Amino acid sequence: MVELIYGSARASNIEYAIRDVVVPAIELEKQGHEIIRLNIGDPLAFEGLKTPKNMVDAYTEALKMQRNGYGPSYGIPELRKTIAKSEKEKGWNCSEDDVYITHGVTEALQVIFAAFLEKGDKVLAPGPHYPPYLAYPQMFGASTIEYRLNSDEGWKIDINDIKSKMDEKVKLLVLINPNNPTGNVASEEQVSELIEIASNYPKCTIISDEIYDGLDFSDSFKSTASISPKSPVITLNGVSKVFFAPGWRIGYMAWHDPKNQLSHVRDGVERLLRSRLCASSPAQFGYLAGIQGSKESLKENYSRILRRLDYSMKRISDINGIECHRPGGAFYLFVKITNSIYSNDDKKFVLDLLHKKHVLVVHGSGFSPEFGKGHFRMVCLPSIEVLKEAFNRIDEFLNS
């Protein structure tokens, strides 16, 4: 008897390494094992890192006041206006009408890809990169081509590699700055060179994913839109990382279109946003309070992360079999596996570490089969006590 299989290949081809590795971890937990999870960038899963109280209060107050009905499709006006002001302060002329509120940056990407891409189009994205940049374009008949981040130079953008891969089919050129998963913060010079390349292709728009901009420990971050006089730039950001509220699922895209090149595709974006109704209304009021209110608790969170990053770098330097460039931003470590047994099979390293020592990290090839292989990504978010135990287990795994 022939088995009938229903469903779309579009969905079955999607991989999301960060959460895919959780599946075997859950099975071990069912058996009674306690797993140290270092796989996902959720700061609220770790001790001492909390969403600011004024944001939680504003969210709660919105619920109490019944401000939780359907909102405007593009976002509540107060939030759009406040975001536009904050983007202006980064150096470019952003208006309220340029800002669209979405269900996190992930939904923004889905909407952008749906509006921009057709069969045969290309997205040029950094390798390594956040998995949806590879997963989603293929749903629209497009493909993602990776440009190299040079691991030998602290994951610096390989400008020549971008030049060699650019052509008229590249509709979107992606910059993730600070980068997930490597933590590299691109210099203003590098960003300017990337913009210059894009300016030679009239149908190319830059996506600048700046979700970690407030976690720049290098003091070198510069908004892409602020230094792009000609090329259109769509800035992506949100509440998840910098404001420590990932489960709220509120992000935004801010459109910088100095030559008014994107009016047609922007109409498509607005149609898509209207068709999906709106983002969470009470969460938007919480985000608004975060932007407008005190940043003291955020500064405390940043200080904790920096201390934990310093500790992690010290431990990695003392363990034979791994090494790591110090990240300039975000809260990830993209660790190179120098151990000869695992250097060519990072997924085996991750699974063996999980099963033998119950520490969960993410294989680097899940962020780029070509440029991420031989690495693993971990977060430096846990308390130093938890990090100490995790690194002790990693050391025992590699050197016992």
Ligand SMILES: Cc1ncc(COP(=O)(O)O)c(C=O)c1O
The other form holds:
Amino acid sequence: MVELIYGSARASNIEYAIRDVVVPAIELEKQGHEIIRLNIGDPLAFEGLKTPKNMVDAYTEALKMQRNGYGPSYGIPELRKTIAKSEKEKGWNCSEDDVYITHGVTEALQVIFAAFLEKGDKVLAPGPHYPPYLAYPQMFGASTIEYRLNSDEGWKIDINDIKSKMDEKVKLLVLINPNNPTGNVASEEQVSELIEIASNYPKCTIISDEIYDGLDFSDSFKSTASISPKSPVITLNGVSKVFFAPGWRIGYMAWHDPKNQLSHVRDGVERLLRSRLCASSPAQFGYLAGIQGSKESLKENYSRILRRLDYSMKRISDINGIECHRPGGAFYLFVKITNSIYSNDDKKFVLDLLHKKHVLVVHGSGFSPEFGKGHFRMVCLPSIEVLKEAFNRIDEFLNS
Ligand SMILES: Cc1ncc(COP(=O)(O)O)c(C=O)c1O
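For comparison with the form predicted on its own, kindly provide the form predicted in complex with this ligand.
Next comes the full complex, this chain leading.
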């Protein structure tokens, strides 16, 4: 029988490096090999990192109380109000009507791209970046252009590169702060410079993805909306990273539109949100408890991650063939491959390391073909014991 080939090019172009590398790893696991997985930014996959008990209790309680119905499309009012208060504490005038609850930041991105982008539009995003910023805009006939994060300066934003790439077609200028995959935390001065550039383009909105804001070990994070007097900023955040509950799939977008430029596009966003009904109701109660309750167990998680980061940095500095800037935040290491065999082929590095030593990391070019190549990303989330074994294997792979 002749197989009919049909379906959209939109979907067949989608790539997600972080999970794509899992395919060969699963093959090896089927053959009985144990793989040390350092590919995915899910803290829950690692020892000692847990969703806080008060959040789990609130989620469970919501289930028991039969709060299992459809909720309001923009989110339950108490959660919207509480998030608005926490954004206000970060320094800008956020009201509960500015907050929309979504199934994670990822759903917020899909809605934003659908509402903002027309054929031929551009999204200007950092290179390297979290992959959906490249994958989704093309589904709407738009394209993503990358601005450079400078690897020689700890992945600092190259402001001149942004300037040179801005034009009237750039509808969204993206800042990921702290950044995935580099861990760079932008200084207030850099964020202001980026805002200043955007303010010269009336049709440009800033997307500020702040999903790692509570994991800022450099103490230099500043909310973008809080220092943008004119330009519109949509802040993205959620429960996945800072609150250690990525499987709940809850996040939000908070709209800062000081000159009321976005009412038309906001109407489109609201229509899209209504048409997809609502985000998970019981999970929203869990998130609410997290924001309102004690932060003790979160602090324990942060200290554990910091110890693991310190250990990882020490080990990397002792291994010939790799080097890494210390990240200011998040929980990733974006490691430069200096080994001469692999420095020009990060994908081969990842596949050879996987097949020979059973350690799974992600090729840097999966986060940016141009600015991520020659690197790999790993998480520093596992216990020190697991990290020790992983680094021993990486060292053997490169040096024996
Ligand atoms: C920068 C960034 N934004 C968003 C997400 C996904 O967020 P969510 O789980 O809320 O969809 C990730 C996940 O790794 C990320 O790194």
